[in-house]
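Here we start with a single chain on its own, the form predicted alone, put down as structure tokens.
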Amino acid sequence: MKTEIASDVLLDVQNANVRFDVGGGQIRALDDVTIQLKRGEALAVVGESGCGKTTLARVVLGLQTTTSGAVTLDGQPVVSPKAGQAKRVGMVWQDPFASIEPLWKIRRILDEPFRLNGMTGDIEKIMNEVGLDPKLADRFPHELSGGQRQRAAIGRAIALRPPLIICDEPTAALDLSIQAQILNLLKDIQRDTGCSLLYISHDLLTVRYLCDRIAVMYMGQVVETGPTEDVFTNPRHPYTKSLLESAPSLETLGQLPNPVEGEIPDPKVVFTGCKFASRCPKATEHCKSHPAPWDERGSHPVLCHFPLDSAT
């Protein structure tokens, strides 16, 4: 796929790939990622689980190093964790409980980005722009509901103001009121402080409220890429067009959604064609035997034959 790398684009990943290796083979956790995310821009990462999101995830962070390729993070190269990091990304994980010591007051947990860095923050600050009342500050997390630990998770990963928030199924734990109210709230703080927000979720109704653009994954690839509206009025990928269609919406109310047809193949495989074909219905003999190309000629990128919107 092609990219150009430009003075507004925070985050560059070029033909990242990282290998696993288990028994019986290797498992291909990214096979060539490139996504590039612009300051200020909400991109969402979505697909199955198992297919790359949060190693994408913790790659950017440099909890996970790439076997080839590079990243890219404001202007400067991501191989490890470095001091100061809070300064540059911020990450917020699913589950608010796991993610926060504790045993540590709410205090203490919003103060740790600043004690790092030797740096001095206003707690009270930071409570009022999570919707925090800042009485809480010395209570202990098991005192707070989820959404307000999750807010306080928020807090944290906003302190230094980073130019980077990733967020990881940053709602799946909570109840769906309390998903609307965490929604608006990072509505809000890309806002107000101009952050880009890389948001890794399966929830497709989430992302469509709150992402700019859509990069789709399946099996370690990049399939599809593009505005997050177009991607979803104009699937090009048979596989996106299945994923929006095992969906909830208002029309299936009441409905079991329909899953992808088929089972993921075994990831230890090594693959000659195309990783989809075998859950494809537009799959031909072609398909299995040679890797399929990135398709730029329609609307948006896609990796396939045979584009949804192609005349074959």
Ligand SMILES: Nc1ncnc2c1ncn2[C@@H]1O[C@H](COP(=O)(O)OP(=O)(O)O)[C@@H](O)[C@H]1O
The other form holds:
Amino acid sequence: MKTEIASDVLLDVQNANVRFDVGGGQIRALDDVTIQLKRGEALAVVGESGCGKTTLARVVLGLQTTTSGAVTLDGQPVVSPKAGQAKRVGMVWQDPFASIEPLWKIRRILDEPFRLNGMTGDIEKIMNEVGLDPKLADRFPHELSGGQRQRAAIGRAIALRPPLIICDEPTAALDLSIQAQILNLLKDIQRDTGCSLLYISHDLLTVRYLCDRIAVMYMGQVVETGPTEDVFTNPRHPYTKSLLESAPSLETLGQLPNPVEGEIPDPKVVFTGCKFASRCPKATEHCKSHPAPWDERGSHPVLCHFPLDSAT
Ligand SMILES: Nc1ncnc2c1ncn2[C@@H]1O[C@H](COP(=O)(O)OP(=O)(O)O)[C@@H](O)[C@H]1O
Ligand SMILES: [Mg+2]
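For comparison with the form predicted alone, provide the form predicted in complex with the ligand.
Following is the full complex, with the preceding chain placed first.
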């Protein structure tokens, strides 16, 4: 039944567009982005720097208005951040200081979501949940390690048990050994609370570990989306394939990844054809002059004239 399907979807982003007017033109930070996240599901959004990942997070939080499109969270349209927002979505940024107030003690930081909603929180319980020694409650964020600070930020995000947690590159600023701990923590939290996770990253290895589905973004567009294993083993978009080939493997972990061949075009460029054509080994004249269409024929959808698994 239609209503049942609708209630299964926690986050629904339909044809979202975000444009920024900058000197010399316009940046299409989100270009007709459609994604859906089901309850309890972990969706990864991956792509190189500048492809629109943070803009997407800001749209879902109501911090960034769209020029067109519709965003619904838990059945309600997202317009701007409103009272009670922390009950609907918890946010963890790459820099913990962006998620938590640097001049407050941990106790106050973790209590704030409760206070704003007229509730009293069990701070010790939250600290235990995120693996922070409750003895640290009276410390300031700068007195904690980077990993501990990110645990505090996660504690703040999950305090009110929102159905959705968004993490924007939550481990990018952390040491490798700490990254694994934070990933495990996020995985445990998702399992224990049943929340959905929108996990933004350029690190494909962590995504494979954590997420059920993946959406690959390039220059403001989602170019491929599907179940994680399917996308990893059968990438249909040439960009996804290069991203996978450039990602560190377990053997090369800790080394800098090889960048995808070629340069990302100036984001102000107005395209007539496929946005990836200038970097694509398979691009034809047709690709350069015609926008890429969604191809739904293979195992999962891809925005490409000539998907890698097609006969042509
Ligand atoms: N407030 C802004 N004003 C102008 N351009 C912006 C603004 N925010 C983001 N952009 C541009 O939008 C594009 C997407 O940025 P962003 O969402 O931060 O990408 P990502 O998080 O994937 O690195 C980039 O070209 C970026 O420079
Ligand atoms: Mg970003």
